[in-house]
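Taking the form predicted on its own, here's one chain by itself in C-alpha cells.
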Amino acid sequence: MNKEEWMNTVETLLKANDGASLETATVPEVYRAVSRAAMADIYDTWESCKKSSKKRVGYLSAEFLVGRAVFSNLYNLGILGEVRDWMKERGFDISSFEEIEDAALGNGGLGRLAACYLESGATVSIPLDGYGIRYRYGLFRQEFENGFQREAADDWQRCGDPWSYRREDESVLVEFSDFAVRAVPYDMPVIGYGGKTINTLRLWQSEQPGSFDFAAFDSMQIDKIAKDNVRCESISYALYPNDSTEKGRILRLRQEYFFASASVQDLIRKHKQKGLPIEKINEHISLQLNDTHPVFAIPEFIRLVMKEGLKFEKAFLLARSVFNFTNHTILGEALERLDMKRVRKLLPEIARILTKMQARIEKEFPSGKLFLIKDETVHMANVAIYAGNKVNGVAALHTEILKESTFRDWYEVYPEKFLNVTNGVTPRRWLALCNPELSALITEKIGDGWQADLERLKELEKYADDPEVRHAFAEIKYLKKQQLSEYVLKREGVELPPEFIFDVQAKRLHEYKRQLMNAFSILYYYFRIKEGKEPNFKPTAFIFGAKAAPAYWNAKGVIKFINAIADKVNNDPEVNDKLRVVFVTDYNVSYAEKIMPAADISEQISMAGMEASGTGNMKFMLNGTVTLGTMDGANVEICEEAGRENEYIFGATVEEVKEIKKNYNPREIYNSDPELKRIVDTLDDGTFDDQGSGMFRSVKESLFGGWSADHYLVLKDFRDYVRVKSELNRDYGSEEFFAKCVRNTANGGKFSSDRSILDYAKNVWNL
C-alpha cells in the first residue's frame, strides 16, 4: 500500500472497530489499527510464502520471547519512518506504542534466540516456521515488595493481539489417558528484512473440545463445566508451571506433550494434503528441537507414522532423518528426566513407543552404556540424540564440553551427529532499531546494507584509531545513557547520572551466572570508598535486570540482597556521588532494547564451563560495549573476533575449574581474606535485613555447606574479578577505551543470527 492507502486503512479500521478517529482514539486503539493495516498489507505475500514448494523447517520451542512486534515489523517492511512521519503530522507520537505489553512468552535467552532465528530465517529466505504455546499469561510480571520479588500475572493480551490470526479450522485434538484437549492455532507473521519472505509462528492454545455442555448448564452443574474448562485451558495458562509438586509436574508434562503432539499432527496433515507419501516426509520437512522441552515430538511422530501403516523400525529411521536437537545447557536440572510411571499413566501409547526405542538401543548396545530409560526415568536428551539426525551445541566451547563430558558416551558412538552452531542475534532489532543513532553513524562510514550483511561491520575497524569516530561513539553512548536514565527514573524512581559508568548485568537470575559475585563487588567498593581507599574511583552505576524462577529460593534471595544493597548505597551521601545501584523491575525485551545501547560494561561473569553461549553478550558487543567476563560460552569467540585485548577477562578457565574443584575449600579463602570475609558476613551480621525470611542465611550457606560448597567458585574468582574491574574503571574514558568500543562493534559480524541460520540450513537441515 502507498502512504494514502495506509492512512485510509488505519482510519477505516479505527472507525469500524472502535468508533474513533486518529485524533480521538486511545493508544491501544491506534496500535491495533496500525497493526491490522500492516497485516492487510502483507496478506498476499504471507499466503504466497506458505505455498512455497521448498523443504520447510519447523522450529519447536517451549519459548518464543518475541517482544513487542509493531516496531520491528514496520521496520522490516521498510515503512517505519513513513508511518511515524504520517502519524506525527496527525499529532500522534508512535513512540507511545511502548505502552503496549511485550509478548513475554519466554524466560530469557532460549526464547529470545528462537525469536531471532525466526526473523533471520525470513530475512535469508529460508522457509522456517516456529511452533510453540500461546501462553495466556506469559512468564510473569515481576514486582518488588520491600526488595523481595513478587510474581503477578502478565496479561500481555491486555491491549489485544492484532498480530495473530486464529485458525479455528486447523485445530487438532491432543489426547491424554484421562481427557482430550483441543489445540487451536494462532498464526503470527514473521517478516524478514525487506518484507520479501514472511514465515509463520504458530502458537497453540488449549481449549475444551466439543461444544458448550448445555445439558450440564441446564441442570445447573456449573462446577462441572468450570472444572472441565480449567482442566483443558490451564495447559496454556502460563510458561513453566512450578514443578516442585506432583500437580505441577503433571501439568508441565501435559504442556510439553500438548504442543509437541499438536505441531507434529499439523505437519503430517499438511504433508498428506499435498498428496505426498508419508515415507517421503523427510524430503519435505526438517524439525529442530530447541532444548529438551519438545522431545515428545519424536515418539509422537513415530506413533502417528505407524498409524499411517509403517512398522516401528521404518518409523524410527524416518524420525531419525527428520529431527535435530539443539542443546542449550549442561545443567542437570535442565536436561529433563521424566518419571516413566507418570508417562505411562498419562500417555500410555507414548510410553510404549519409548519402551520400544529402549529395547532397540539395548539390542544395538547390549552393554547398557547408552540408554533412554533407566531406573524408571526417561532421559529426554538421550531420546533426542539417539532418535535424531544432528545434535548441536551453541558455542564452540560449549560443543566441546558436550562431546568431552556431558554426552561423551554418545559422542564416542555417534561422532558424526555432533556439530557446533554458535548463537546469534538479529542486527535489525538489536542494533538498527534499538540504537538508531549508532546505526546512522555506521551507515555514514560504511554505507547501507550492513543490516542484512553484518560481516560488513568489519569495515568500521579502520576507524578505531580515528579520534572523530571515537568521539562520535562516546557521544552516542552518552545520549543512550541519558535516555535510559530518564526511563529508569520514571520506572524505578532511581536517578542514574549519565556521567557515571553504566555497568550492566542483565540476564536470567541463576547462581551459575554469579550475580552474587557482582553484588559482593559493589560492597567491596562501597566499604573502600567509605574508608577513603578508592580516591580515584570513577563513579559507577550498577544496573541489574533479571527474573528468578518463582520456586528458586536462593535466586530470589540474591535479588533481595541486591535490592538491600541498592537501598543502602543510594541513600548514603558519603558514597552515592560515586556509586548507584538499581535492579530494574520486570526486565523484558523492551527494557533490554533501552539497556543494551546504554551499557559501558557488559557483565558476562558465569563460572567457566557453565554458560552454553549467551546472546546478551552479543547484543552488548554490537552496541559498542566492552565485555567484563570469564572465558565461557561465546565470550571465547567474542575475544577471538574482537581481540582479547579489547575485552576485560578474568577468572579460572574451564581446565582450571576442573583442577580447583578437586580440593576446593571456600572457607580457607574466606578466612584468609578479611575484606572478602567482611563482605560475605553482611549476609547474616545484621548489615542487611531479610525480614526473617532466612534467604540471606541460605545464600551464605550455599558458599560453605555440604558437598556443593561455593559450587560456582564465587569466592575463588572474586579477587581476580575486582582486580580486572578496577582496571576497567581506570581505563574508562580514555581514547583507547573508546577505540575498544569501536572494535567491538566492528567485529560483531559473526554474531548475526542470519549467519547462525545459514549454518543450520547447510549443516543440519540440508536445504
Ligand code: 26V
The other form holds:
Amino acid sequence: MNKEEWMNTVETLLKANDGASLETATVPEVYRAVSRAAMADIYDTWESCKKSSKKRVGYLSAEFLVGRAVFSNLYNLGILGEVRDWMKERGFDISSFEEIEDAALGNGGLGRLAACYLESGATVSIPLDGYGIRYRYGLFRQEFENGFQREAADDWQRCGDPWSYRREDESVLVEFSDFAVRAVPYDMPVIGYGGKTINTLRLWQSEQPGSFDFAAFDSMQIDKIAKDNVRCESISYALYPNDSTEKGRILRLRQEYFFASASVQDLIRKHKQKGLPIEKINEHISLQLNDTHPVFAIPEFIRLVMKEGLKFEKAFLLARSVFNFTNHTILGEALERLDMKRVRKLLPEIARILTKMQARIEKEFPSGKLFLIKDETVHMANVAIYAGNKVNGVAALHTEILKESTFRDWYEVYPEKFLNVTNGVTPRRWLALCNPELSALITEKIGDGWQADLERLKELEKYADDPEVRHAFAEIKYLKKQQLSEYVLKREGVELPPEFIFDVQAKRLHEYKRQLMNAFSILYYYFRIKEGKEPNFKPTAFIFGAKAAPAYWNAKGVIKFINAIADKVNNDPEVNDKLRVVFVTDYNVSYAEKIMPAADISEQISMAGMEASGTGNMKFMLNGTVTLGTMDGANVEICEEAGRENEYIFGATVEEVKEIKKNYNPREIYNSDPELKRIVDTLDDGTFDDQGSGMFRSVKESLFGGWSADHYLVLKDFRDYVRVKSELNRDYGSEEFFAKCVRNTANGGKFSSDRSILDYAKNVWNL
Ligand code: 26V
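Okay, that was the form predicted on its own. Show me the form predicted in complex with this ligand next.
Below is the whole assembly, all chains and molecules, this chain first.
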C-alpha cells in the first residue's frame, strides 16, 4: 500500500467502525483501524501461504506469550517507519500505541519461546502454525500494596483484538463425559520478517454448543442458562499461573484436553478435506508438543484415527511418526502427573487408549522399568517419549541432564530419540525493534541483513578493539539507560541516575533462580558502604522484574523483602548516592523491551542444573550486556560463544552441586561468616518489617529448616557471587569492559530463534 491508500483505508475503517475521524478518534480506535488496515494488506499473502506446502508443522502449546503485536507486525512488514511518518503528518503519534495491552497468554520463558518460534518459522519460511488457548484473561497484572504483590485481572482485549479473525465455521465439538463444549478458533497472522511468509496462530475459545435454550428462557430458568454457559466458557477463562494446586486440577485437565482435542480434530479434518488417506497423515503433518501440557493430543490422535478405521497398533505407530516432545524443566513438581481415576471419569475413551498404550509397553518391556501409568497415575512426559518420535531439551547442559537423570531409563532404551535444540529469541523484537539505536550502529558497521542472518553479527567482533566503536556502544547504552530511567520514574516513582551501573534480574520469581541471593548481595554492599569499607564502589542501581505465582508464599516473601530493602536503601542519604533498588511493577514483554537494552549486567544466577536454558540471558547478550551468572542452562553456551573471559561466572557447577548436596550444612556457613549472618538475620531481627505476615521468617526458615534446608545453595554460593560481583564493579567503565559488551553482541548470533527453528526443521520435523 502506498501512503494514499493506507490513509484512506485507516480513515474508512475509523468511519465505518467507530464513526470517527483521525482528528476525533481515541487511541484504541486508531489502533484498531491501523491494525485492520494491515490485516487487509496481508490478506492475499496469508491465504496463499495457508495452501502452499505439502507438509505443515503444528506447534501445540498451552501458552503463547506474544506481547504487543502492532509494532512487531508493522516492522516485519517493512512499513513501521512509513506508517509512523504518515500518521505523524496527520498529527497522530503511534508511540501512543504503547498504552495498548500486551497479550500475556503465557507465564514466562516457555510461553515467550513459543511466540519467538512462530515468528522465526515465518521468517525462515517454514510452514509452522501455532495451536493454543484463547484465554479470556492472561497472566495476572501485578500491583504492589505496601510492597506486597497483589494480583489483578489482565483484560488483554480491552482495546479489542484486531489481529484475530473469529472462524466460527471451523468450530469443533470437544466432549467430556459430563458435557460438551464448542471450540471456536481465532486466527492470528504470524508475519515473518520481510512479510513474505505469513503463518497462523490458532487459539481456541470454549463456548456453549448449540443454540440458545429458549425453552429454559421461557420457563424463566435463567439460573440454568447462566450456569450452562459459565460451565462451558470457564474452560478458556483464565491462564494458570504456574502453581496450580489441587483445587484447580480438574479445570486444568479440561483445558489441556480441550485445546489438544480441538487442534487434532482440526488437523485431521483438513487432511481429509484434501482427499488424502489417513494412513498418510504423517507425510503431511508433524506436531511439536511444548512441554507436557498438550500431551493429550497423542491419545486423542490415536482415538480419532481409530475412528477412521485403523487398528490400535497402526494408529499408535502413526502417532509415533507425527509427535515430538520438548521438555522445559527438570523441576519435579512441574513434571505433570495425572490421577487416572480422574481421567477415567472425565475422559473415558482417552483413559482406554492410555491403558492400551500401557499394555503395549508392558508387553514390550516386561521388567516394568518403563511405564506410562503407575499407581493409578499417568506420567505425561513418559507418554510423550514413548509415543513420540523425538525428545529434546532446550540447552546442551539441560539435554545432558535429561539423558543422565530425568529420563535416564528412557534414554538407555531409546538413545536415538534424544537430541538437543538450544533455545533462541527473535532478533527482530529483541534487538532491532527494542534497540533501534544499537541496530543503526550495527547496520552502519556491517550493513543491513543481519536481522534475518544473525551469525553476521560476528563481523562486529573486530570492532571490540576499536575505541571509537566501543564508545559508540557505551553511548547507546547510556541513552537506553536514560530512556528506562525516565520510564521507571514515571511508572514507579523511583529515580535511577543513568550514570549508575544498571544491574538487572528480570524473570519469574522462583527459589531456584535465587533472587534472594541477589537481595543479600545488596545488603552486603549496603552495610559495607555504611562502614566505609567500599570507598571505590561504583554506584549501582539494582533492578528487579518478576511475578510470583499467586500461591507461592516464599516467592511473595522475597518480593516483599526486596521492596523493603528498596525502601530503606533509596531513602538513606548515607548510601543512596551509591545504591538504588527498584522492583518494577508488572514486568511483562513490553517492559522487558525497555529493560534489556538498558542493562549493564545480566543476572543469571540460578543454582547450576536448575535453569533448563533461560532466554532472557540471550536478550541481554544481544543488547551488549555481560552475564553475571552460574554455569547453568544456556549460560554455558553463551560462554562458549563469547569466550568465558567476557562474562562473569561464579558458583558451584552441576558436578559440584551434586558433591555439596551429599552433606550440606547451611548452618555451618551461616555461623562461620559473621558478615553473611548479619545479612541473613535482617529477615527476623527487626531491620525490616513484613507487617506481621510471617513471610520473612518463612523465607529464613527455607534456608535452615527441614530436609530441604537451603535447597538452592544460596549461602554456599554467596561468597563467590559477591567476589565476582565486586570484580565486575571494579572492571566497569574500563576500555576492556566496553570491549566485552561489544563481544557479547558480536557473538550472539547462535541465539537467534531462526537457528533454533532450522535445527528443529532439520533434526526433528524432517522438512
Ligand atoms: C512450572 C511449574 C509448575 C508447577 C510448580 C512449579 C513450576 C515451576 C516452573 C515451571 C516451569 C515450566 C516450564 C518452563 O517454563 N520452563 C522454562 O522454559 C524456558 C524455555 O525453554 C527455559 O528457558 C527456562 O529455563 C525454563 O525454566
